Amino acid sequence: MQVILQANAKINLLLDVTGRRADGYHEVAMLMQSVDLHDTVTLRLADAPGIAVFCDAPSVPADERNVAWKAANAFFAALGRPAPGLAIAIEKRIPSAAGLAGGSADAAAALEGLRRLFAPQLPSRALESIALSVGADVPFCLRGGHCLATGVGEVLRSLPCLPAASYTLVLAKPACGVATGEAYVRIDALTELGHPNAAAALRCAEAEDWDALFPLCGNLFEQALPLEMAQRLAKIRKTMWARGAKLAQMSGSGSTVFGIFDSEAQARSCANALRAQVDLQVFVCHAAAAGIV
């Protein structure tokens, strides 16, 4: 018996850090949108006891450090039962350390697959609670689509999706990057920050007024990038703007930059131009209505 799932990446149309809690975690306001760039996660029952992870990307740990392994372990702990023999195979397409929630998407796929195999009556809210114990982005990756995420990212409000038929996205991931923890440290060190207008952006998203939304989008982490990374990302954005992007912005804590185009021809022209740059992974994709398929 096995389950094969598509684990979709996400982009942040808006990312604001609104405060820091007494426990050290940061409060955020984010507009998160699933995209159809995806990993493939296969779960199957195995004869050998315990949870085994296999991944085709050498840089991804295939042991207890893997977030899909952690998700499976949390799932069976929540059900109060030992893990059976289980193999989790991950085919990676989403780049790592990219601000696209690739690891969180794999964890979400593992949880959804385990629900289908072992607990089909488990409510989505209960599964999202397990997801939160694994990571702040995992509940969104389970639900997917387009959401306002607040709290530490776990309080989700579903919104109309960016229409896949109207817009094509280009994702460009340079080799440089900043770990999420370091990104928050850099934000905390700044005394002046320009916050995006999340309330106005939310109203536009609710009304599906995308042309009004795009100018209101922003990512606070872009204001705290190391100089070399900021220059690299600025070059990518310049290429996107020059080829007609409606929005060109970093996702998450980076380092992927996404561009949104209302013409697929423009998007593919931009992708070709970006592929001429050194050390850059480039993907063309569309918005997705679900996180796990």
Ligand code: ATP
Contents of the next structure:
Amino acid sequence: MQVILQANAKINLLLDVTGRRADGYHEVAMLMQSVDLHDTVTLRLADAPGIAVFCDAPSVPADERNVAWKAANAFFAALGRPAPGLAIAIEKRIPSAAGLAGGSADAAAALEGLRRLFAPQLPSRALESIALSVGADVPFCLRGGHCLATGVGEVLRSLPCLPAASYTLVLAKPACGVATGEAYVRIDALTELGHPNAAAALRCAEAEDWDALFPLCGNLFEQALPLEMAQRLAKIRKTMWARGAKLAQMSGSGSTVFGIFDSEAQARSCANALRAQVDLQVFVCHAAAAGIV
Ligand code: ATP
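Can you now output the form predicted together with the ligand? The one shown was the form predicted alone.
Entire complex below, previous chain first.
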């Protein structure tokens, strides 16, 4: 018995850090949109006891440190039963440590697959609460589409999706990057931050007024980048703007920059121009209506 799932990446159309809780976690306001750049996650019942992870990307741990393993472990703990023999095979396409929630997407796929195999009656809210115990972005990756995420990222409100037929996205991931924890430290160290107007952006998203939304987008982490990384990202954004992007912005805590184009041809021409730059992984994709397919 096996189940094969498409685990979609996400981009942040808007990312604001709005406060810090007593327990140290940061509160955020984010517009998150699934995209069809995806990993493929296969769950298969195995004879050998325990959870085994197989991953084709050498840089991703294929053991208890893998978030898909943690998700499967949390799933069976929540159900109060021992894990059966289970193999989780991950074909990585989403770059790691990229601000695209690649690991969280794999974890969400593992949870959705296990629900289908072992607990089809399990309510979505219960699965979302297991997801949150694995990571703040995992509940969104389960639900997918376009959401306003508040709290630490787990309070989700579904919104109309960016229309895949109208917009083509280019994702460009440079080799440089900052770990998410360090990115928050850098934000905390800044006294003056220009916050995006999340309330106004939300109204535009609800009204599906995309042309009005794009200028209101923003990512607070862009204001706290190390100089060299800021310069690298500025070069990518410049190429995107020059090729007609409606929006060019960093996703999550980086280092992927996404560009949104209303012409597929312009997007492909931009992707080709970016591929000429060194140390850059470039993808062309579209918005997706679901997180796990
Ligand atoms: P986010 O947008 O949620 O911050 P990210 O794109 O920054 O996500 P991930 O791709 O999730 O980051 O990778 C972060 C780290 O998690 C990697 O350095 C990797 O070693 C580890 N990791 C564990 N499991 C996975 C997985 N299934 N896929 C990718 N990375 C994983």
